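In the form predicted alone, a lone chain appears below as structure tokens.
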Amino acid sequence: MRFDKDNYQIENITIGEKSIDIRAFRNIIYVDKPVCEEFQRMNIFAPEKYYSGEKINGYSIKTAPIFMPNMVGGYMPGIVGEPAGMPWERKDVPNTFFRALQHGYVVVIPAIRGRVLKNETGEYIGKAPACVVDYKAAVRYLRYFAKDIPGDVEKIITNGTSAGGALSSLMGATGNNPDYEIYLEEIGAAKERDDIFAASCYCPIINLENADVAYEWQFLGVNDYHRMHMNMDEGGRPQFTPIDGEMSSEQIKVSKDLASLFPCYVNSLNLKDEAGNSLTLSPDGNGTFKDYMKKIVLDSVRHAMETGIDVLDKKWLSFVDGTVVDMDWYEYAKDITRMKTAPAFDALTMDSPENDLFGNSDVNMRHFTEYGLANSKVVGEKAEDEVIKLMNPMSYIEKENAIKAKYWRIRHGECDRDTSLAISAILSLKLKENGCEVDYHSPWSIPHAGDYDLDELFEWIDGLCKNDMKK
């Protein structure tokens, strides 16, 4: 593990009418004992202007925030990214990395192991918690070589979408926690800190052991499902095929069973809103927590209306004198449509991406909920509680030996159907309760997606960093 500050390329990248000169440090192995070099390396990019003493957006080579996105989706391996674009991206539109560099950030993109990776002997080497362990190791590397790394290693901002958003949230919630140390030692991570300054999380797929009950609480009674199946064509571009259907009577029963468990989970959290009011659910799934969830959606509606978007076609909304005042929760769920059959995550046939995530070196798929194990249709086992815990930021928010990012930005689209809106709302509430500053919003008519509001994201980062520089 080393960093050669003289091993770089100076490149000009031009996309459309935008252009920037960068200094690129590529294919840096960030651990001493890699088990898969392809997915334990990183690229570091910095604006070349910094090396001649110039500033961009008020930042210099040592004050620039380090924007550290990951490219993980579905808990699959995350590749290193390039500001010039990836094969599936439009060549005339600057991507996130390019825009971040133009804005004056140092951009660090680590490759990260994922659930399907095997070594030469056939052992799985990317199961939980490998993905978050690699992310932590990459942060430790930056701190270990801080004197030669461009950017401010105390201003690291992680960013990701879906499973990548989950990893960003884990980085924000678990800083320096000793539970991960044995895994970090196995791969030869630097003896450094891995806490971060801020976490940007788009639609994080987290809290997996409670995600099924939250999903069925939200979509209970919506029994038809609609989703897209993705394949990659020969050019590396995603192709989508629609799949529509109705849940079976058995799946409908599973949905009811799981939904009935959600109130107990919510009530166990002792949640409170910003005014200190308790958020709870009665056994039938109604209560102040449901009212709070409706408020999140209604806030999204109001914001959309303020920007001139017409929402009058949404029959689940109630208006008085042109002002939205209430909503029908079931009709809302029916309108955005169900995507997944019950259970949404811990499949009873043990064939979901999340079952795959919780395998181990020898076993490909495992359950991760008691309900899944008790009702399994296949011969299988449940992952260890400790491993499940390592993949859930909720497990660490209240732990004193987990250094939490002070600043969080969480976005979960209003019509996202990949996981329940309740999951990100609960994360936000618990973070606020424990002293974190959280910018949480459910943007109108946004599905499961990320990086769609980069101007706002960068404005948020700048506000944090520049205020901190004044202290």
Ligand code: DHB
Given for the second form:
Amino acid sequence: MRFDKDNYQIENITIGEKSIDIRAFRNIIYVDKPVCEEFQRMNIFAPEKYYSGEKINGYSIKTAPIFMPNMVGGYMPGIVGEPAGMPWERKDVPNTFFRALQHGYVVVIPAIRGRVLKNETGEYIGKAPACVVDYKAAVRYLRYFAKDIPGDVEKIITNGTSAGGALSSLMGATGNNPDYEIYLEEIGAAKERDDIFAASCYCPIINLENADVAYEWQFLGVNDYHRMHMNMDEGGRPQFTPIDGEMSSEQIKVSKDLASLFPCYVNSLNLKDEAGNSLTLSPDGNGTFKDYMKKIVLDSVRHAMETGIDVLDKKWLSFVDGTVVDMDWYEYAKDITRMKTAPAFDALTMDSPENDLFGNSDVNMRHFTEYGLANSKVVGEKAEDEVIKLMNPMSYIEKENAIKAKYWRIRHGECDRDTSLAISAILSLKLKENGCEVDYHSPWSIPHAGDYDLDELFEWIDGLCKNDMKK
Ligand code: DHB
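Could the form predicted in complex with 3,4-dihydroxybenzoic acid be given as well, to go with the form predicted alone?
Complete assembly follows, chain above in first position.
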């Protein structure tokens, strides 16, 4: 494994009025024994000014935070990114990488293996836990070559959206845990630490083995579903067609079955709110945890109102003297609409992205819940508990031998229907309980999306890093 600090290009990128000179180190294979070079390499970009001793935003080549986003979506392979944008992207709007560089961050974008990859002999090489293992290997590489890598390897901030947000949360929750070691050794990852400074997670699709029950708890009784189907047209551009339907009576029964299992899961977590009150659910799905979830949505509403957004059309909100005081959870779920049929993740027909994620080298799709296995329509297998565990940050938060990122920023849009809002709320609560500093918010009227508030994200990163630099 090597890093050639003299092998780079200096480039100018101009987007609209904005221009930056960068030093680009591209296509660096970050492991010694790659199984897929295309998706086990990364790009490293630094503002060129740093190499003449200049500072940007108070940072120098030694102190600049390393912003390390991933481009994973849908647990598919994540490509390496470019601050000038990919050929198919808009050229007039600066992307996340460009803006991060302009802000003074070093930007490292690792490609990451995903669920559909195969080798020449037809074996799958990107099934769980490959994606998190690759991300870790990339972090280890940076530490291994810290002397020559621009930026401060003790200030690595991962970032991602959806499945990418899940990976960022795994990076934040599982630092240096020995469970991943055999997988890291297999690909020849550097013998280094892989814990990170901070994790930025947009709508993380995590806790997959409990996501079905959370989803049905949230959408119980909302039986019509609405989603977009994406196809590529002949020019390789995505085309969307709406899919609208009603769940069958069988799916409605599945929904009820699954929803009835959520209280048991929530109660097993011994959750407490910030004031130490326990958050639980009674068998009918009501209780202090539900009140807490309502509070998250109501905070979102209040925040929106403070910025002048009109929310009066939301009939599920109750107001007293112009102040929002309560909400109707069912009407809220109905209004944002259900996207997925029950079960939302571990499909009984075993054809969801997550079934695909949990395949292995020769089996493409597997179940990952007891319910899915017991009710499978295709007599599928279930992934090993160990593999399911490796993909869930919740399994590691309480473990002392998993080094947690101290700082977390978690955003999960108020009208996101890809996974239940309860999933990110539970993650945030558990992290806080275990000593992490978590900035959690559900932004109003934001669907399943990420990177929509980069000014605030960068302000948060600067706050953490500058505080740390003073110490
Ligand atoms: C993503 C979205 C999903 O609804 C899902 O189940 C898994 C991944 C994504 O956008 O990454």
